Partner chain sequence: MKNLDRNPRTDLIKRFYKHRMASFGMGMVVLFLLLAVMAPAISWLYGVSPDQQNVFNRYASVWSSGATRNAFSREPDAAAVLHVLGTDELGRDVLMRLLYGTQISIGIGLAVGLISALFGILIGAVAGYWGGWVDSALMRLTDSMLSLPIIPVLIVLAALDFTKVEFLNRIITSENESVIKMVFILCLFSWMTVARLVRGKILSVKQMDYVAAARGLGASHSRILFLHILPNTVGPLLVAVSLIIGQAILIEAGLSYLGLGVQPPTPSWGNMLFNAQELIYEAPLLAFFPGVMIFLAVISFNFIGDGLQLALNPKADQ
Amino acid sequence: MLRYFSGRLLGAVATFFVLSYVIFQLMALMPGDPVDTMASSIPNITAADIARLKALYGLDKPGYVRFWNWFSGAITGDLGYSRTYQVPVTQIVAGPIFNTFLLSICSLSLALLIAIPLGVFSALKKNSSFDYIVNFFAFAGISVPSFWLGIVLIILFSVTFQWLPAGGTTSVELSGSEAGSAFFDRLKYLILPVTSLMFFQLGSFVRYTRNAMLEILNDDFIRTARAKGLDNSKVVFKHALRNALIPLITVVSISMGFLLSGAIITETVFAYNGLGRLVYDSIMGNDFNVAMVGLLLVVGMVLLMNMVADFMYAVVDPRVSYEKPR
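In the form predicted on its own, give the structure of the chain above, and only that chain.
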């Protein structure tokens, strides 16, 4: 297994390097660069000044040279400066990364805690009223646009009832307050965006769990376990559910990468200070270094979650082995 994952790690590093180069070149194709943007606001600047500034920042060099200069600095911890905020990139991305990670973990965990039991009992009660209701809400979760659901939640709970804040991350007046008050204040701002993201994932997780359980419950080893007189709950949760989790692991690993990159809409609707919104604002503001770091963090998370999924296959299903046959 160690040899297999070592190979996977080397492959992930190579993929990360190639995707870094592709993303860098795509970002370089954006119209204008920092010097051109600065020059447009200075009426007295000359063409010689512009050329000198581009040479100073290395913008006159070929794309592959610029990429290597940036990448060699990035692997040593020098991620550059933000053109918009005029501070090192590391000072900007730390807070949004934590905020998005917290939002993603909360919504993903809540979706799994609700979806797995619903999917299991929906499969056990196939074609019943409970099954039809669960499927209706599952299809609704898949079909409803996240921005529309976010707006509805704001109108209902923030405008109509005024129970929860419409947007933001924390209350300004609670900065530096005691831990207990800060925790509940943070929780209050998380409820609506977590609900919006969770509802979207819930539908697909329920459908995958239900379909996998229906397929597993008809297998021969389930009938054999029941014929041996095993308790029905043990058959369902120890034998059937464990095998049904295999396709769900793949979906969850993909969803984690999607949450970090696809939470842009939710973070924008709720004015949530997260990574997705930061990347969007950086691209729109031509803040090259911040956008590069944000996009590469998403790439790294997707590659990492794929490796975690491979490891979880072996944990859930004993038949999966990465050892070489002797």
Given for the second form:
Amino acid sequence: MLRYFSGRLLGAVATFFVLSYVIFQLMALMPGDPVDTMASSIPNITAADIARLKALYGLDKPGYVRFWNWFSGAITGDLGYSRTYQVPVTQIVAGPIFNTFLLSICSLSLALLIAIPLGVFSALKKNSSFDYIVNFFAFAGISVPSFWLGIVLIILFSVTFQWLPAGGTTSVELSGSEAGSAFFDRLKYLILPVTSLMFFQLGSFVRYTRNAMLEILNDDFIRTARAKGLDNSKVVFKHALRNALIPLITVVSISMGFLLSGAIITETVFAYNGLGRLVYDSIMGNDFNVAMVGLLLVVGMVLLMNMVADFMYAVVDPRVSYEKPR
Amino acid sequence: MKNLDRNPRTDLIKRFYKHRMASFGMGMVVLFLLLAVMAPAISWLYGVSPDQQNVFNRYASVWSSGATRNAFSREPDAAAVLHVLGTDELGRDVLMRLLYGTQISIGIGLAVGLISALFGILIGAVAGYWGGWVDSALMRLTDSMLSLPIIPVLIVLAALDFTKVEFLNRIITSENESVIKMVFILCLFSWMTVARLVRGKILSVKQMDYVAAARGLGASHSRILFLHILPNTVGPLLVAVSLIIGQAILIEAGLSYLGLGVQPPTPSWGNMLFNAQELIYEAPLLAFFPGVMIFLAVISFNFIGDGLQLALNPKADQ
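Next up, the form predicted together with its partner chain, please; the one we just looked at was the form predicted on its own.
Now the complete complex, all chains and molecules, led by this one.
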């Protein structure tokens, strides 16, 4: 097991390295070279000056040298400066990481809280009208474009009813300085983004729980438990649900990756100050250093989550073994 | 006696249409295809083109009429036309733009579904049939691409200046640039499920006696692969492709909404939403209609996929 996971870790690190190289080179294909952008605002700069500036920043060197320069700086903690904000990248990313994490965790836990009971009950009442309705909404959840859902929610709750803010992360000015009001302020800004981000996960978790429950309820050990005379709720919630939830761990960890990448669009819709919006803004604003770090953070978190999924799976379900059969 | 002349294929089709949502999905897809094909005809009959601007009739409400006018005269140029779904911020007819958007959005979805299926079959077939290091290399690639967060990577790819890449310059013209670019980058990230599925099926079918028999009769590799093995994958393949089409439409809409996908003036459902968010006070319905179209198209393809899945494994439904 230890050997398997050290191998996995090595593989993930290698993937991360290759990906950072690929992303770095892709960035070079984006429109707008940093020096050219800078030079375009200075009318009397000469071509020789531009060439000198490029040489100064090492932009005239081949791609792999530039990548190595960036990478060797990055591992010593020098991630470069943001072109837009004129501060080191490390100062910019800290806040958004937390905000994105908060958004994803809230969506994930809310989706699970709603989806598991719905899935269980629609499996128990299979082919009832309740089952059909739940199934339809699950399909709607995985089919609705989350950004459009966000816009519709804004139109409903911010424009028409004016109950919730249309976007942002916190109020600029807090009326009370006590901790409670800051908390509720935060919450107010989270409701709409969390709701629109949640629906996709909700749909897929419901479908997943329902199918897993249906499969397990047909198993022999459930029949045995029933034959023993155990009451129905114990059979359903203790025997069946527990086993149905084991593979759900994988689904949840993988959907963490979907959440993080889906958050990019949702955060843009709601102008929520998260990692996704940072990546989008920096790509649009040619802020390469920030875009690079933001993207790698998202990619790294997803790779990490995939590994956690495998690990949890082995820990929770003793039948899973990563040893080579002898 | 009746059971004897049952054809497995008609059985499959019957089971598919028994699934009410799948029939709905199929009907919707046919409707969308018809609308896409007939968009120019409708536009001609109706006398409105999707790009025709009219600054005197911006944000016209649903079911209102307005005449095109020359900016310098007070007299209308032509008879007033009815704007069934109103007009947008440039006075363009929303219904016509939605119809032309159908061409682009459904077209991109189908193209991505088809191309990534072919590519996935190729990769999966090579990996599954030849095995060995080819298999492990290709599957390592497939798995690592599956584990990538798609949207950030697609945003980077969509922001690229593709004219900087030499070989793409030849197929790209300035008019279709953004559409071809979308198809290309969506295909890059859609073939993996098909490849895994085809490989898995080949691994299990390869051991069957009839394959050994065909090989014993001296059939060539390609004959065994295309005639004896691949037909077994058609069912699950169709399920995967219909889900890929739905995903492609959804992601295209998302990227176009961010302004990175299909570029105006070409209408796509996604880029019609690009401006709509800033206009939610003036014209909330502008943000509403394109989203409904995206939703209906994606849910239709998902229903078809689910219906096919159930039709292929009738036991799962009992």
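Keep in mind that what you see is a predicted model, and the values were worked out from it rather than measured. We call the rigid core whatever largest set of C-alpha positions still superposes within 1.5 Å between the two forms. Positions refer to the first chain, counted from 1.
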Q: If the chain moves as two rigid parts between these two forms, put down the smaller part's rotation against the larger in degrees.
A: 9
Q: Any chance you could measure the C-alpha shift of residue 249 between these two forms with the core superposed, in Å?
A: 3.0
